[in-house]
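Coming up is one lone chain in C-alpha cells, specifically the form predicted alone.
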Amino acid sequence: MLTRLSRLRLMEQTRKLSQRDVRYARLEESDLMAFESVLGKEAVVKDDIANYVSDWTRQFTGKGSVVLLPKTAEQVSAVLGYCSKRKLAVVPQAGNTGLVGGSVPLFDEIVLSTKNIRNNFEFDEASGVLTCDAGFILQDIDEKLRQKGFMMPFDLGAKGSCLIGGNIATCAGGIRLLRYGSLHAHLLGLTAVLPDENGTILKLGSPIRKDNTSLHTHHMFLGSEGQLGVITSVTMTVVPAPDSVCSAMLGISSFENCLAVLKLAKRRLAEILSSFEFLDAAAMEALEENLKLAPLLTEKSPFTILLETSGSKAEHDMEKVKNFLEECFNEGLVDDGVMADSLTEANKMWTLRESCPLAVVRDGYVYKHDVSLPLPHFYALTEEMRRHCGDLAKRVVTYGHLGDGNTHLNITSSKFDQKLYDKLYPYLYEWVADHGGSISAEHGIGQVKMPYAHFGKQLEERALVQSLKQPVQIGIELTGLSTHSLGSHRNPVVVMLLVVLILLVGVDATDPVQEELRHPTSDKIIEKYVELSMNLTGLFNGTTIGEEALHELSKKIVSHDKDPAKVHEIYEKFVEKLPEDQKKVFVDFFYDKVRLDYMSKRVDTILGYYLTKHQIARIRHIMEDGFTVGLNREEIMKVISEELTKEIGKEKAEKALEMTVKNLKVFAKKNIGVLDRVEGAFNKMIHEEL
C-alpha cells in the first residue's frame, strides 16, 4: 500500500494536472496564421523552443505549442484578446531564470515571452525614477545607471539573464534589501495586460513618489508570479551608486555568535552597512570539492559570514569597519577574519557566495528551498533537516541572506530519491510554517510550493486572493508562475459549487452558522439569490441555456436551502438536460467537492481538540491523496490512523477516530437519504465499522 507521503507526491503530480483540461483549445494553423498577422513571422517560433519549455535547473520541462514574442504591450494586448476570445492557455515568461518552475508550460499552452519587450528606456536623474520596458536585462539596466552615477536597489545571482518585468512579477529580493529594502519600496507604476477578450492594458501608478489619489493597485503586481496579468513595463526608483564599497569576511564558531555579530554591524555600521550574507560549512566543502573554490580564511569554521557596507567616503566607510571588525575579535564573536584591500579580493569573495547554486547542483540532484524564519530559527531548521534526513541526503547545505532572515537550504542526493523527498515533504514546510515562518521568501510558489502555498496563511486572506484574482479569469487562464495548473483558479464553475456545498452539506444542527442559514433575511436571501445567478450565469455564458432559465434555477435552490435533499434534487433535474461535455465538468466538480469538502469539515471540527491546525492540514492532505489516488475507505482510515499515532499517540489517536466515525453516524441519521445521493462510497465508509 502506498505511504502517506508517497500518495502526497502523486497528489502533487495531479495538481500538476496529469490530465490537460479540456475547457481550453488546442492549437490550430489558424492560430498561428493570426498571430503571425500581429507579431510578424519571426516572432512567432513553433521549433527549436528547448530552452522555452525547461527551466535552466531542467526539473522543469513541459510541451509548450509555441513561443510568441511580442515587443510592445499593445502586441501582448492583441495576442491575449484573441487568446481570450479562442480559449487558449498562455505561460508568461521573462527570463525563465526561477527555481520553482513558474514560468515552464505543462502541456501545449502558449509561451508569451516577455524578452523583446525593451524599447523604451526613460531616466529622471533629479527624481531618481526609472521607466523602462519589462524585456530588459536586470545588469544591463544596472550598466546604463551607474554610468549616470546610480544602481538599482537589488542584485541578483541571476542578474545577466533575468528581466525587470520577471523581477517585479516575483518580487525579487537579492542581497541589498538590508540596505534599501524590498521592491515595494521602490515599484512607483507598471503597465500590464489583462487576459481578458479585450486584452485591457491597465496603467498603474504613476512616476511621483507621492500619490495617494488611489489604491496601490501596481502592487498587487508585484510578487503576482504572472496570475494577474504581463506586465510590459516598470516605473521604479533606482539608488545612487555608493562612491566607496567595502568587503569584509569573517569565520565563527557558533551560529548565537553570528547574530550577534549582525546585531553589533547592525548598531556600528548602521546606515552603510548593506549585505550580510552567511554560509555554513556545508556550503564551503561544496564550493572546495564541487567548483574547486577553495576558502579566503586560513581556519575553518562552522560558519562564514560575508559583509559589505556602502557609503559615499571611502576613509570614513574603511574606519567603521575596522572598528567593528576590532570590536568582534575583543569581544570573541570572531575566530578568523579578512578584509579586501582591492576590488579583486572583494570579487573572490562574492565569487564564493554567488557560486553556491551551482556548487551543489554538481552533488547530482538538489531539493531546493528559500524560506524566511524568524533569526532565533534561521539554521535551527538546517540541524533539524540534518537529523530528520540522515544518511538519505548526501549534503544539507545552507547559504542565504542572515541580515533579512532569508535561508536557502539545499538538500543534496547523488540523483532523485523518492524516499528523501517524502521525507522532506510536507514536513519541511509545516516545520517552517509553525515556527512562524514563510515557506516562500523570494523565489515563489511556482508548481513546487503550490499544494502547500496554504500553510501560515489564513483561510480568510487565501479566499481575498482568489476573489481578487477572479474578475481577470473570467476568459484565458494565465497559467504561468504561481498557480499553475490549468483549472486550479477558481472558474465561475467552483464559485458556483462552493455555494452548493454550503447548501447541501452545512446542516449541522449544533453549528450556529449553519442555524442562521436555515433561518435567513430576506437581505440574505437577496444576497445568495444574486451571487448563485451571476455564477451560474457565468458558467453557461455562451451555451443554449437561457438567462431566464439560470435565473429560475436559482430561484428554487436558495428557496429551499433548509432541503439538501431538495437541493440536490433540483440540481439532478438541472444536470439531466446538460450537453454531455458540460453534464461531466459538472458532475466530476460537484461530487469531488462534496465529499473533499464535507469529511474535511468535519475532521477540522472533531479533531482540532486534539491537534494544531497543520497537524490538521496534513490529515486533511491524506484524505485529498486518498480521494485522488482511488485509495478505499480501509486504506483511508488506516493511513489516518497511523498519522494521528504518530502525531498524538494511539490512545488519543483511537479516541478521535471513534468521535470522528460517531460523529458522521449522526449526522447520517439526522439527514436520510443526503449522503447517499452525494456518494455511495462515502456512506459505506461513515456506517461500516473500521
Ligand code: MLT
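Numbering follows the first chain given and starts at 1. Whichever C-alpha set is largest while still superposing within 1.5 Å between the two forms counts as the rigid core. Remember, predicted model here, so these are calculated numbers, not experimental data. Compared with the form predicted together with ligand MLT:
Comparing the forms between these two forms, the C-alpha position of residue 553 differs by 2 angstroms or more, with the core used for superposition. For residue 641, the Cα coordinates differ by 2 angstroms or more between these two forms after the core has been superposed.
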Second form
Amino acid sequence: MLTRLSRLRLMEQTRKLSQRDVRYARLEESDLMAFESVLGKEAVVKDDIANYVSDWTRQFTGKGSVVLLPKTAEQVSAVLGYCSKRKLAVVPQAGNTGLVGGSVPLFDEIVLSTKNIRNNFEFDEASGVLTCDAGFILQDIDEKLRQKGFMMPFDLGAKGSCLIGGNIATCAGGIRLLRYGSLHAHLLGLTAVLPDENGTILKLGSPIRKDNTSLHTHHMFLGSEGQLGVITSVTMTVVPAPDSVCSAMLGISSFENCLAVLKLAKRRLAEILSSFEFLDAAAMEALEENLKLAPLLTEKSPFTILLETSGSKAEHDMEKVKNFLEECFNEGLVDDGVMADSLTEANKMWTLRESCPLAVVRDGYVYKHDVSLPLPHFYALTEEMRRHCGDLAKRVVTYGHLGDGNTHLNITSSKFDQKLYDKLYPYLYEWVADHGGSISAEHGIGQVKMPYAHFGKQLEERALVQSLKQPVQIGIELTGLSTHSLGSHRNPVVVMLLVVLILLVGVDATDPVQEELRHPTSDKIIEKYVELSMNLTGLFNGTTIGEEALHELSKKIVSHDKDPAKVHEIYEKFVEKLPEDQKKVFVDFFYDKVRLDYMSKRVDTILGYYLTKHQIARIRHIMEDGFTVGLNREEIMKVISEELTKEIGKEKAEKALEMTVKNLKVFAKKNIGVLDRVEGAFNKMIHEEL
Ligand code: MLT
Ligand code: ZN
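Having looked at the form predicted alone, could you now put up the form predicted together with ligand MLT?
Let's see the whole complex now, leading with the same chain.
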C-alpha cells in the first residue's frame, strides 16, 4: 500500500507535466492587442521566438506563441494584472541559460522576458551596494563594477548571457561561493511584481546593510524560480575586486587525496582561497574528444583540481600558493601540477572547466544533475551510477564545485533513452536523499526534477511552501509545483483523522450530528469543477476510464458540494456502474481515499460537537505518539479516553467516543477492507518513513 501511495504521488506529479492545466485560458487576438497597447507593438513578439521557447540544452521546448518584452516594473505589473484576470498562463524568463527547463513554456504559456528591463544602475562605492534592474547581464554588471575596483561576488560559465534577475530567482551558486558565500549573504532587497489581479509591485528589503524590522521577505525570492513573482530590480552588496589572482591545476590520483588537498588548501590558503573546482578523467576525455580541448597537465590523472586564490598582494599570495603546492607534493597528495603565470594561462585552465557543460551536451543527450552531498559521498555517487548504468550510458562524467560539496554528475547517451531514464530515476535522487544530500544544489527544480522535488524534504515543509505559493498560483504558470489535493497527498491532519477512524472502530454507536455545511459561491463551484475534472482526467490518463465520464462525474460532485453524504452517494453509483477492470483502477488509485476523507470529516465533526479544535489537535498528538512508541490499539484508546475525560468529563467523553465509534462501525461494514488497507499503510508510514 505504501509503495502504491508513493507511486501514485509520483505519477500524479509526472502527469501534470503532460497535461495542460485547463484552468488557464487560451490566448486570443484581443489579448495581443491589449499587450500591444501597454507595451508597444515591438515588445509583443510573435515571430522567430524559437530561442525563447526552447532551453539552452534544447531538451525542453514549449508551444508558447508570444513573447512579451516589458521595459519597466509598471509594464510587468500591467501585463501580470491583465493575465491574472484573464487567467492566461505566463512563464517568466531571464537569460534562458537555465539547465532544468524552468524558464521555457511547458505548454502554450506566454513568455515574459525580463531582458529589456535595463534602465537603472546605481552603485554606491562607499557602502559597496548595487541597485540595478533585473535585465542587466551578469558580465556587463561585473565589467561596470570593475571600472570602480569592485566585482560581483559570484561568477558563472553563463555570465555572458545570464541576467541578474534570473541569478536571484535561481540563487545562482557558481565558482566563488567558497569565498564570498551564497547570494543570501549579498541580497539586500528587490522589487518584484506579483501575478495577482492588481499586478502588485512589491518593494522588499532596503539598500542599507542591516535591517531587521521585518521578515526578510526578499530572501524568499532567492531560488524561487519565478514561482512567487517576477523580479524587476535587485539591491545587493558586491565585493572589492582582488589585486592579485592566481590559478593552479593539480593532477590527483585518488578522491581521498582530493579531499586531503581541499582540507590543506582551506588551512594554508585560508582567506585568499576563492575556488576549488573538480573534474574527473571522464570530463577531461569529453573535453578532448568533443571540443578538442587538450589537457594542460602532462600526466593523465583520475582527478583534476582547479584552484584559485584572490588577494591583495601578489608576492604574498604567490608565496602562499607555492608553499601550499610544495606541501601537497611532499605529502604525496598531488602527482602533477601547474601554476598559471599569465592571464592567458589562467584563462586556458578556466576554459577547460567552463566548457564542461558543452562537452557533455556534444555526446548527443545528457542527463544532467546538480546535487549537493556530504564530501565523503561526493564521488561515491559517480561510482555508484557508473556501476548502476553499466553499458546503457555513453559516459558518466563529473565536474563541479568540490569546495561547496556540489557535484555536477552528467550521464550521456547518443539520444534520449527511456531505458536509461528509468534506470536513473528515481534511484539516483533516492540515493542522494538517503546520503544526506540535496537533489538541487544550484540549478533549481524546473521541469526536470519536478516529480522528485519532495525527496529529502519534510512533508510539513512542503506544505508550508505550498501554502506560501497558494495566493499566486493561478495567475501564472510557473514551474508547476502546484498542489493537487486528490489521491496522493499524505497530509498529516488527514492521516491523524484516519487514525481516529481506525482506532475507534470496533465499538457501537449512532450519529445524531448534522454536518456543518459550507455554501460556496458559484465562482468557487466552477473553480472546483475545473480542478476536480483536471485532477481526475490527469490521474486516470492512460487508463480505459473515459474523460467524458470523469467530467460528468465532476459536474455532479461539485453541484452537490454542500452535501457530503450526497457526494458520497454519487461516487458510489459511479463506481457501481464501472466495468470490473475500471472499477479496480478507480477504487485502488482514488476511491479508497475519497471514502476515508469523507469519513474522517464526519469523525472530525462528531468530535467537534464535544471538543474544541484545540482539544481535537491534542488527541491527535496523543495518538501519533502512541503509534510511534508502539502502543497497541487498546492502549491508545485507553489513553484517549482518559484524556477526553480530563477535558470534558467522563459522561461526555463516553458519549463522544460512543457516537464516533457507531458511525465508524457502519462505515467499516459498508466498506469492507478499506480500513485494513489504510491501517496497513499508516503503520508502514510510521515505522518506515517517519
Ligand atoms: C557549472 O558549474 O558548470 C554549471 O553549473 C553548469 C553545469 O552544471 O553544467
Ligand atoms: Zn555549477
